[in-house]
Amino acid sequence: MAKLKIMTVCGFGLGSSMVLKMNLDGVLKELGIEADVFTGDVGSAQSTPADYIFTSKELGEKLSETAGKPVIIINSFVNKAEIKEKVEAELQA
């Protein structure tokens, strides 16, 4: 299986998406899932190649209509239990 490409997205691609990336990296490592996780802004999310997008509810609702790839909405970027639950539901389904 090819290594997954996962994009974490926030408004500018620098702050909260980095927090989500760090926590997502930890969850993926814990679950033994290999993936390239990178950050991005909402403007580039639609055109950047990725297998999944992880983002907030506010951005995710719009992106899910236009991104053309699965968008996983995370309510709290620091809640590793929520991130793990959604990774298990979406990536291991």
The other form holds:
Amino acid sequence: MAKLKIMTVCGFGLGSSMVLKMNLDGVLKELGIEADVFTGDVGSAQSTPADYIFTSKELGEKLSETAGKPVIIINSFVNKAEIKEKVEAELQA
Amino acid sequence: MTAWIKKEHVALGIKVNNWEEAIQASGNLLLETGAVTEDYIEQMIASVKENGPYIVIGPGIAMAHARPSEAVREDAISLAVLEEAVPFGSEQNDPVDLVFSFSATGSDSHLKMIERLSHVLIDEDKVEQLRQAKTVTAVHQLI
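Given the form predicted alone above, produce the structure of the same protein in the form predicted in complex with the partner chain.
Below, the chain from earlier opens the complete complex, with every other chain and molecule after it.
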């Protein structure tokens, strides 16, 4: 199976999305899931190929209609338990 | 501890009335050392107005920033610990009392700083200690 591509999204693709990427990388590693996680800004989320988008509630609600791929909303980017729970629910279903 | 966050970029017991003042206070720390210009602080505030409070990345934690631009002189990160938390309009994570600001000169140059910051923020005990810290030195040692 091809490696999963996961995009973490924030306004500019360099701040909060980077924090989420770091913590998501850690969770995926723990779960033994191989994936390329990269960051992006909200404007390019639609046109960038990815299997999943991870983002905040504020941006996720806008994106879920237009992104054309599953959008997973993370309330706290620094809560490992929440990230893990959502990865398990969405990616391993 | 290495200097990924400078002591002069940390301030405690900051009093503000709203989220804009909070970003201003945190941004001022960067302004005072010449890491950014006044424009950058305005850009950080404008970004929240435009995109919403997504910079509130966890309970009580905001990470303000704008794009790399001419308003940025160096890669830096600041932390203003507020005396009283203020709402940023985040449904899940309000109110906010830890206000980070960071500036990046290029798209990759700040990654090490963000990585260090992520490691601190994912540790709930450390975040709680940050809130309780009485001195800048104590904060500096924690992170």
